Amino acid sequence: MSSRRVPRGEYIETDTGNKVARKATLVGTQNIMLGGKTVIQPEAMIRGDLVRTIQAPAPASGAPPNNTAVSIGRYCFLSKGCCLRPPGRPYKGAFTYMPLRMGDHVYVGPGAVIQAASIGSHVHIGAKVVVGEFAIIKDYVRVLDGAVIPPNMVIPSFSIVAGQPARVIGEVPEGMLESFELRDLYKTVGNNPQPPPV
């Protein structure tokens, strides 16, 4: 008797179009929010288990308290071996984690470690970049490969950042803004990838 099972693809594709590699590591998935059309490549890790240990008071509406550890927007691309972890700090006498929020069209390069408080939309983070705890990266920022962004640094919109420690070395030219769009890159990954446009 032959089984007519569909072969398992390399990626799990969700109803909202997220493509999550079976070899990716998502810990505490109930605390990870994906906005849709996000790609998580093999060996990428998201630490959703690092949640606030001190409970925020429940909203008056009676809704459950928000325990999101990592929130990712639409059309984000998490490359091989990158790691997203919420930033942590002592708070009211105990060590606790704060949420890591990421906008839309954010590219995280291979081997990057992100512990930012927030990353805006249309951000390109290069390979082996380290983003320190509670750093804030605004919209349309390009972080070059190997940069180390110190904790609590705020990077203004339209900046190009490089170095160890990182500093702003230039501005993103207006003609480069569409290069931050990740819709085409999204289509090249998954169980039925399409070739990149020429």
Contents of the next structure:
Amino acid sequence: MSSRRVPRGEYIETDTGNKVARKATLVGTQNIMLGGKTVIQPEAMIRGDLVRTIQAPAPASGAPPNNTAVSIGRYCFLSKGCCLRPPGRPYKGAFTYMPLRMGDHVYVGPGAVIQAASIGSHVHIGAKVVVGEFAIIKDYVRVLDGAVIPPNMVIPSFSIVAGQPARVIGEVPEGMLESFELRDLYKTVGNNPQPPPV
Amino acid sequence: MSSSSKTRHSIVPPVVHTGPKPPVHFTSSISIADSAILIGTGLITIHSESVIHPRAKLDSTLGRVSVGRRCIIHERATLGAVPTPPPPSMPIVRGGEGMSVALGDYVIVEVGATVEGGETVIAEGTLIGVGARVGAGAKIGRHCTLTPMSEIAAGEMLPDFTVVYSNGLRRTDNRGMTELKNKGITRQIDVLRRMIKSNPQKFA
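Show the form predicted together with the partner chain, please, the one above being the form predicted on its own.
Whole complex next, starting from this chain.
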């Protein structure tokens, strides 16, 4: 710990390359796993305090129970005002929250509310999208702005999804797969942002 | 996170409280998060066993706000929002003694939903979905469901058991599982009460 006061930037940059805005609301940080190189913009909210209360049958090895509520992969981008919260449901006669898992290169648009059970890799979620509880989104999915994904919906890979309630309206063309990469977007935010490549 | 967790103890930024601190009436069995936002001048009443998540906002600027028994107000939901733009039929009286928002029992207001103030009534067992908006003076019947992002116009009356979905389509919920649903809410509240650090003294 250095005693010199460094100028406070808008973002906290961790050793693993996460850029977390100081104005982001992360509740229950001990239950949030960030894979690294993830950007969390101001006013984003993650509910890590909603952990599962009923543990799955423990593995035979006797490993300590995993309390992660929200786990996020690498190069994810959580835009302004979005909200990630674990889904909850009745289970064996009691209510419990279940972990929310997110793969790599997931873009979450501004104002989106995510209560999915799992989101694959290379997923683009537009602005003001609502992902219902226990929805499962596979890899390379594009969710257009304002879509409302109903609870428990399973969206197959390479789908384009839109509407209220959301339906699969098309397929991601082969040439578009590059556009899901978020490495360049990652570089454009932070305390010393770089201009986007032309 | 591991190496720097000592210095970065908490990342929750402080809640900005602007405006007057309202008078409150809580029963002892409620759970209200430390970072809930209560502002306004009217009385805010929260009945027994209700849960208020962090960053939920209860605004009594337009009059009294009443939350029934076993309600769940999720994060970023707003009760008693000042209508924008104000409806022409209804003059906005700030600091009025009237009722701003009245919630019945077993009402769930989900993430980011907004209930505008001005004698708005939401009856027992209604679910206000994520990001939905209920206009000022609307009267929502019992056991209605507003799916995410749906909007109810100011002053509208919604009969009991109405489901509003898909950009304003309506149908009636004939499943007849209100008892089961209420039981589910009770179980959910049992869990939430253990998870959300309650701090009612802060608002007293």
